[in-house]
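A single chain, nothing else alongside it, follows as structure tokens in the form predicted on its own.
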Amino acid sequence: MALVELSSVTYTYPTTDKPALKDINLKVEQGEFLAIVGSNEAGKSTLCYTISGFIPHFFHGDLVGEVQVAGLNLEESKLNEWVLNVGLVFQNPFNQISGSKFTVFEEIAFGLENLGVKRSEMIERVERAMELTGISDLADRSPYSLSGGQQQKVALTSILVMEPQVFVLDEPTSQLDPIGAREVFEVIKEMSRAGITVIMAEHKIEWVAEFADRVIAMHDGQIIIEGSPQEVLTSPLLPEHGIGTSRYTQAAKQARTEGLFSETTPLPVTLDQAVAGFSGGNHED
């Protein structure tokens, strides 16, 4: 069984009458780094809110279907039972500092406090976690003096040393420069790599190619495309539902028309890919 599951999950927010979300069936293996893609109110961040449980148990509305975490059913689960399982990573790193802790360190354990965990297994746990996602450094910093990207890092850090079996992140790196989304995707990866599942909506597509392990498009509250990067981000369906594509993919597609790209060689969806392409090589899909 896998460790997401959504079966006909269709969703309405309170007060209106089109489904954010429509007949979405979904499953998710452990340890896999999952990307949804989409223009604005595709449905990306209501997916992510689903998953985490903040649909139904705070936002409300209709939900109909199923959603299976873990082996628990969401609608029978209350949501201080389902964040155990699932952790939930905002947009704006900002929000999710407490305010209340003057170094980085005890923000980090904030989480762990309130669960009332020994202080030698959370110091541990802190320090573990402090270690896979690089910021080590910071433990004696305040959380205000940091970047957005050294922000976002330690939000990541606050729901990792929770050790939930799910990550689900609302679009992480929006408010972060190319080095920060950078350093930020290399920590998701790290994470990836250690186990956790990743579920992520993402607006970057070149970072999406290069470090998902298979992607989702939506549109209008429904998966139109999953399986690869290569499959997904090379999609003729993705333009069509003004979704955009990678800068790379972008070029082969012109360079393609003008003869200067071949026929039977993929599109490429990384960098690493496109050079590959224009120089004549083969890529792995």
The other form holds:
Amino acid sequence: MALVELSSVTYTYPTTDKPALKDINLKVEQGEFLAIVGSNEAGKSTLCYTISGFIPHFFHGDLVGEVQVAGLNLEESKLNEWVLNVGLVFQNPFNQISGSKFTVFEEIAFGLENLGVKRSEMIERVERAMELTGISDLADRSPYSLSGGQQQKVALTSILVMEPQVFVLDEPTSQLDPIGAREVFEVIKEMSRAGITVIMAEHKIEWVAEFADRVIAMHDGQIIIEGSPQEVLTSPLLPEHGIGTSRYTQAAKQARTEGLFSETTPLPVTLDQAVAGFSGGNHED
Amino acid sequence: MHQKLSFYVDRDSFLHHLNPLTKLTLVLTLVILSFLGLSYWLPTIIFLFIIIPLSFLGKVAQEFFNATVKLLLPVVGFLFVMQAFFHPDGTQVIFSIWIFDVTVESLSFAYLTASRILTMVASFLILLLTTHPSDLMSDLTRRGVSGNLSYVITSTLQIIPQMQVKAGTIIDAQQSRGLETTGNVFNRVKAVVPLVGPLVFGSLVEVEERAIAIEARAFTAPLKKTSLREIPDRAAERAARWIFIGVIIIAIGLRIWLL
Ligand SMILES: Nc1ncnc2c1ncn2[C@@H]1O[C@H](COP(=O)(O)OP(=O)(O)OP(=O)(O)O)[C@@H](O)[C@H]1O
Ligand SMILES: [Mg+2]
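Now show me the form predicted together with the partner chain, since the one above was the form predicted on its own.
Full complex below, order starting with the chain above.
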């Protein structure tokens, strides 16, 4: 059985009549990296909140269908049990600081204190998590004295240390400067390499192409296409629904109209594929 | 960029190594003794012969005197003057200004109030100077004080640095949109006005996100919380706390009996 499974999920926020998610079916396997792309208001955040249990337990509203993680059923579980299996990191790093801790080390330990983890084990786990995300040197700093990128890495580490089965990330870099964003992405890649299941909403297509095992594209509360990054990100459905495409795909498409990119070579989504595709095209001429 | 987040001064002293609850009990004992009115000079004696020596024992005498002179004395002084002039009854007039009389009674009452306030605030100051705020909170939570209450108290202690960081971000954003935030007084005032909106209304969305964030960190997990910081507690300290409580009970008893 898949680690995460959504069957015919439709959800409507309490203040609206129009569903924000419509008949979503989705499976995510253990260790997989799934990316969610989509136009504005497509329902990416709503899907993230659903998998992480805040819908329906925090936002309430009307949830139809079934959400399961690790064999547990969302509606039969309590939120404070659910969060132990599914960790959530969202856009604004500042709002994810607990606000009651004085150093980064204490901030990261906050979740473990709440779980009643023994002190010696707590220290060990915090140190290990900080090492994995590369922020050991921030341990004694105040969470408030950090840059956005550093704060977001602290937020990631604070969830990582609790060892959830699934990591849900809602556009974790959208409010960061390019350098901070790149650094946070490297950390996420590192976590994925370490075998953690990641579900991430993201609009930077080039990065999705580079990281994800599988991609779903959403529009108006529905999944419009699902498959490998190559399949999904080069699909004509994306531009039709106002979803951006990779600059490498765009360049290759443009080049095709001029006869500079082979019609038979699949459209590239990453830089490497583009380089390979373009050099192949030149040989044919 | 390092901000001062609390009064706490990180030193290695006898007081620093005491359990937070022991210090809190001592402070409460001193405050109750000062306010019970067992003896007119008691608050003064406590201040001079207990609190000042404690500041040396805690190796925070310099910080203690600084805070007392700069913060405490002006407030207590103001209080003293107000009481001296406006205390209603009193017959032995010492001198008058316009319709206000300073009498022996008002002066003595003003001194008593001022010495009580001084002793109370100074006692708490010693506690705050020698106790890491997280320790106080963790220790109280461990003893069954609600986690929510502890969270509210510690996060309140952090509100000022939070506001500073947020205001800084908003100022940066406004400067990058061409708003003058430096220079003459007029410019500065003009710059503060558009700051108020985001600072206050921004909070509503933030409160929701903060709630989600701490929930995601298992804040409401139905488990017994543990603490990262190791908080000492010795049998001798437990005994000392019972002695303090004994002192409080005896003092209250005396007060009732003497009345
Ligand atoms: N708290 C809420 N209450 C009511 N409606 C909401 C709420 N949050 C989102 N919506 C609505 O649900 C729909 C999906 O929004 P959602 O935020 O999930 O989209 P998104 O794909 O994350 O968009 P974005 O690219 O802006 O992040 C939108 O129509 C939005 O207006
Ligand atoms: Mg969103």
